Each structure stands twice: as structure tokens, then as C-alpha cells.
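We begin with a single chain expressed as C-alpha cells, specifically the form predicted alone.
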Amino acid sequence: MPRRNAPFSIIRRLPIYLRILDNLIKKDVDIISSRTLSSRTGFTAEQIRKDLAYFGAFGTRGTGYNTVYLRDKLLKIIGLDKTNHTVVIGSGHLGTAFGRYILMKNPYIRVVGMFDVSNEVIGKKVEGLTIEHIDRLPAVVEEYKVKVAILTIPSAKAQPIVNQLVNSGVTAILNFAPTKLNVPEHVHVHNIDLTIELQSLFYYTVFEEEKDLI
């Protein structure tokens, strides 16, 4: 299956479909329609069909999609059909929680390293994985051919660590640090600012209050 440079909006939806398919397969559901996927995701059936058709023909008109077949195709499209290693840099409350969640809940991604500079956390274990000093980062990235890293460190320390990651071969970064990172064009950064996400939610509370006054 040739890989295509799909729009980011489509890529963001594929893991949602994958999660639903995983749950259906656990319940021995063999076939699912785009309409059922729509009811479970909130996306329209037409949008789902377009998303999947972007990569090929996976379903049968009037029948639907075979859950195992579609799950396997999505794994290959996303790149989760092989062992995927990641590292977590910053092992405070957020980094530890995120690392623990991946270790316990994500069968497709393996955390092979968690790093920090604080003696308070170095040496502690998270689901059996020992938090190491940041000096060990390049060696672990090289050993496991890590391509994706998770950054949960203060803004002031982010860019030097990112430079180190890029020099070690990392090409995608999930960034929780509230700062813009400078990376080469071939490196993808997905920024998540939890403060902005939380603050933006208050818009909807004001919106609902204003509706009540109309």
C-alpha cells in the first residue's frame, strides 16, 4: 500500500477508528458499517467513508467493513503494524502519568526510556521502567531506533533537548512544553498546551450562559 501525504485532519481521526475497531474485535464483532462508526465517533458516515477511501477500498457497499481486516489496514497506514518505541523526557507528574498510561494501556507503543535531571525521581520505577538521567537519552534513542519522543519539560529547557533528539534521529515530537520549538522541516512537532485547552473550554460555558439570556 503506497503511503500518501494525507491531511493532518484525517490522520487525527484514524486512531479513533482504530480504538473502536479494537473494542469491537474484543467483543467478536466481525462487520461494522460506516453508519455504526458514525454513531460511535460523532463523525458523519460520509466523512468516515472519505477518510478510509483516501487510502484505498476497504469495505463492501451494502455490507460494511470487516473489523479485523480494517484494523490491520489502519495499523499499517498509521505505522503501528511493527514494534514502535518512544521515550518520555521529563518525569514529573505529567510525564510519569503519561508514561504510565502508555505502558499500561497502549498495546502498539512501547516506552523504552523515561528521563529527567532531578535526583528526586531518577532511579524510581514507573510500571517496571526505571527513570534515568537525561545523559542516557542519546544511547537509548540509538539502541531502540526511536523516532517519536514525548516532551514534558519546562519551556526553558525544551529547545536544547529537542536539538539533542533531532541529532539522535528522532523525527516526530509530542510537545507538552508551552513554547514554540525550532526543528528542521523533516521533523514533525505536535504541540499540546494543556493551559490553553482548559482556558478555551470556558468559552463554551459563557456561550451557554448567553444563550439562556436570549
Given for the second form:
2 protein chains.
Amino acid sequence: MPRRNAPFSIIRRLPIYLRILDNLIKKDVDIISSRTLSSRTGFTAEQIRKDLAYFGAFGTRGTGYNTVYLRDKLLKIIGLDKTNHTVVIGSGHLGTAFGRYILMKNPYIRVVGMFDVSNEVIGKKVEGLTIEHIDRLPAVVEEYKVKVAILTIPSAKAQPIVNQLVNSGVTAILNFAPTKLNVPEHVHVHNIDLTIELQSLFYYTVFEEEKDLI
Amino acid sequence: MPRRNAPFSIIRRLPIYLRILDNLIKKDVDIISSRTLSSRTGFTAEQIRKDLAYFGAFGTRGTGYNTVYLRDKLLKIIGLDKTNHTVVIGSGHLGTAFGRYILMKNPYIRVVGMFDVSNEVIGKKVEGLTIEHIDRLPAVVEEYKVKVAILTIPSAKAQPIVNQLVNSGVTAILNFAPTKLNVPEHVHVHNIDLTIELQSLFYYTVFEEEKDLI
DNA sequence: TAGATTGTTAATCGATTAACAATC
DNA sequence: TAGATTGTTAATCGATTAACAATC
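Moving on from the form predicted alone, please list the structure of the form predicted in complex with the DNA.
Everything in the complex follows now, all chains and molecules, and the chain you saw is the first one.
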């Protein structure tokens, strides 16, 4: 499996293929064509073939892709072929909702810790996992060799925690705090900013209203 | 204000500028340069100037941008210059967390309804707003002329609700259900897929491990 | 005026789409 | 073999970066 520094645009589509393959395999479908994948994803068949071809030749010409084989390849490419640990930092409403969601809906990822500073939530259980004091974070990260962390704490408190995470060996962060995090080059940050997502949608509502007037 | 069908890549950056301007104005800063905005956002100064120039000439050469004036322009461009209503459909853990977040943290957006089908949550209050039965959705959407809806319901139940929303006049949907929604061309859908965001991060952790071996 | 910073045009880069040869 | 579908090369499209003239 030649692992290169693949474009982010491709990487983001792989989990979508993975989810569809999971569903197909559950229904005992053995073979899928790029055309069918296209109708399920909304991406063009050409793009799907090109995405997969970036990592190797996984299909059979004239037939399509074997679902189990392709899923296996995708899991290896993404890096989900072994148990993967993550921690949730910040156990307010948003943090516990995410933690619960991942614990329940993500077959390939395991939450090994949830943390907070507030005595109001520390000790509470989320799907069987006990929320711990944030002082326990470095120990848990090191014990489980956690490489990916989810951040749902206020912007003002984010940077010191991020520094701590990086020092403990975390290399990827899913950041829900609406602030720019400073990290070394080898650490990847994905920002999910609910305000951006929601506000930017309003652009299209105004546009629609104006279109009505034309 | 010439409103065109601006590239989505630009539209998504506008709320970030808006947030920074809000903070600057709070601190009584009158003028900001593209260079300073660059260091705050991580985007290049050239890109920021080009983004803004797409909608008009809002700055002063040799000086920079007036914060209050630019914020005013941005609010008009995005379409946040009037009260903007939204509804949250699906009031499970994720839905109530989002609803609460928007109610508390979004100065320009007002949640006018939260809905669910489960008697366990209907009647509960979230930051003063009572969760209603989903049967009330069309009435609320029409009463408040809601154009933007937030969807946090299971994938299997999403499409019928989306059809209902579109019929009631909604033109933009923030979708957290991990499924492709079918909508008419004039309706915009933003998908936020926590699984994609999280799984795709694991690609970079494997990459890092391999780099260690080189 | 001189220094600073915008707004705009040109060059580059990267991603998507189209076309088709390879091959099951 | 004929039909189907992949994998790959070429063409197009769009977004970002660089350069600089305009102007406060």
C-alpha cells in the first residue's frame, strides 16, 4: 500500500465510500461499480475511480469493485484497520453529545477518555464511560497511545490544552472551539465551526429571495 | 451591494472575518489591515483582500479597513443584517446541544423552534425554548418565515422531513444526518458528518508513524 | 511628499471532468 | 468474442498566490 501525502480532498471522501461499503456488505452485496457508487454518493463515477486509483488498482475491469476487498483496502489506507483510540476533552453538552455519538455509531473508533474541569460533570457516566478530571488527560493519552483528540472546550482555554496534547504525542485534533490553534507542522487540525456553517447558509436564503424578484 | 453567486470558498470565510471584527469592535479597535487579519485567521493577506474585493471596495488604501463599516458590509453580504430565524429538528443529545449552542453563542441568529417525535423530550425546555412535537413544524416555519433549518435526526427519517421543509419554504439546510438528501436545485444543503471528520483524521496519524521510521 | 496598504491583473497551482485505451 | 467497466492520460475549470499599479 503506497502511502503518500494524498490530497485532503480525496482523504475526506474515503470515509463516505467506507460507510457505503459497510452497508452493502451488510446486505451481502459482493460487487459494486463506480457508477452505482456515484448515484449513492453524488460524486461522479470518474472522480470515484480516480480517488481509488490514487492508492492502487483495486477493481476488476468489466466487473467493478469487490466490496469486502475494497473496504479492507480503504481501512488500511485511512488507518482504521486496527483499534483506534480517541479522547474527548470538554464534557459539556456538546462534548458529551459527541462522545456518546462516537461511542454508539463508530465501529472503527474507540473513545478511551472523556475529560472536564467542572465538578458538576466529573464522575458522570456517558454510555458506560466515566468523565474524568482533566489532570488525568496525559496519563490516559500515554496509556492508550492516543493520537487523535476531540476538543469541545471554550476557545480561551483551548491553546494550553493543545500544547499538552501535542507534548503527550497527539498528532491530530478535531477542534470545535471557534479559534485558530497553533500547532507544530506534524500535527493536523480539523476545525468544525458551527457558527460558520450556519451563518454561511444565510447567504443562500437572501440570494433566493432576490431571485424571486427577477 | 452587488450580490452574485459568489464561490462557496469565499462565502465560508466571511463568518470568520465577521467574528474577528466583532471582537475588535468590542475592544474599540477602529482600523484593521489585511496583514493583521491574516495573522488572526491564518489566511494570506492577498486572499483576504481578494475575498472582500469580490463584493466591493471596502478599505482605504494606505490605511486599512474600518472595522464597524466592514462588519456592516459583511452582515449585509451574508444576509445577517436582519433577524434571522432557524429551527432545530431532532432534539436528542446532539440536537439540544446545538440548539443550546446557537441560542447562547450566536448574536445574529435566533432559534424559533425545536422539534422531536419522542414524548420523552417534548415539553422540555432548552434555554427557555420548549421542545415541540414535530407536527407543529410547518406552522412554526410559516409563522416565522424560516428559511434555514438544522437537521439532527436519524438518516432513515431525514428525507420525508426535508420534503416537508422544502414545501414550507425552507431554502437552506444544515444536515447532521450522515446521508445524501435529495432537494430541488434552489435549496442548499451543508452536510456536517462527524464520522467523516473524525475518521479522516486517522489518515494523518498513520502517516506520522511511518515518517518516524524513515 | 513618502510610506503604507488596498484593489486588480497575471501567473501558478491543484482539483475535477472528459475521453479513451486497457482488459476482465 | 462482445459488452462492460476500470485505470490513466489530457483538457478544463476554479481557486490561490504573486506582483504591482493605484491611491490614501
